[in-house]
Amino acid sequence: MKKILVTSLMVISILSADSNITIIEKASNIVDDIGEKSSNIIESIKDTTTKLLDDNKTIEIDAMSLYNKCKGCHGSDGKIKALNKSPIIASQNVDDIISKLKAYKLGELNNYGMGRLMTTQTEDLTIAQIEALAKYISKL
């Protein structure tokens, strides 16, 4: 963006020498043009995203691979009390798991003194990944 503004100012300087339009008018026109082009780019991205959603093209999330991070504390089957503190997570309700994982991700939950550890484990997960992981855990 900085390069665009610098270039714009250079063009304004060159054009202002032999024109009846003031520098402020020229600058205003260039800023408007930049804004319009930015809006067009944003609309294009929105259109592409909508088309992908409309075409039912979804990104598949490998919940089993996501769970690999959890195995060290919760066990490969989710039936180990993490650090002998937390309840067994296998077969818990999907919505409860989602709610807890989201709260841990945001640093708003500290059940059994595990808040900081769980925040670290969940902070990079997207909402879609949390939902896929919760469904996987609920079926263990």
Contents of the next structure:
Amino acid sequence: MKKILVTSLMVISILSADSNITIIEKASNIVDDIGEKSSNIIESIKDTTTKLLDDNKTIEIDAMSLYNKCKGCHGSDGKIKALNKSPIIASQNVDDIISKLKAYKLGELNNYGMGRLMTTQTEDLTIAQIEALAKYISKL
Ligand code: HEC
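Now that you have shown the form predicted on its own, what about the form predicted in complex with heme C (HEC)?
What follows is the entire complex, opening with the chain shown before.
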């Protein structure tokens, strides 16, 4: 990249009959400038990535504390059959968990005769909380 830039600027200098040294200096400055700008861009990408990773952690912490009230029945690892009725929820597909929790929230799901109980567990959750919880449970 640097070679191409320097070469092309040298060609321009010859064509314009300007002093080669001045043009090469200019080329060199331009290349340095590009280098500095690229490293600024790289720094800002790094910052953004770190911030996104932090945000992700925050979602996980929220979900973890939201899951506290589910532990009693489903187990801290999600591997207990709640009240001997519910299937194991750990590692279920995220979208499946989301649609079940949304349906419980609306009082529209009752697979094992205990849907009402799950409605009271989910009616106060926001959709964003349901999504965070589902993501968390799917990774248990
Ligand atoms: C008091 C016990 C209890 C608590 C607390 C509880 N659950 Fe449940 N959960 C159940 C029962 C029982 C079922 C089966 C309901 C039915 O009949 O459809 C169930 C069903 C589910 C299902 C569907 C499983 C499947 O594959 O059909 C999910 C997902 C779930 N619960 C997640 C949660 C989450 C998330 C929380 C916490 C916000 C929670 N539960 C709190 C007892 C509980």
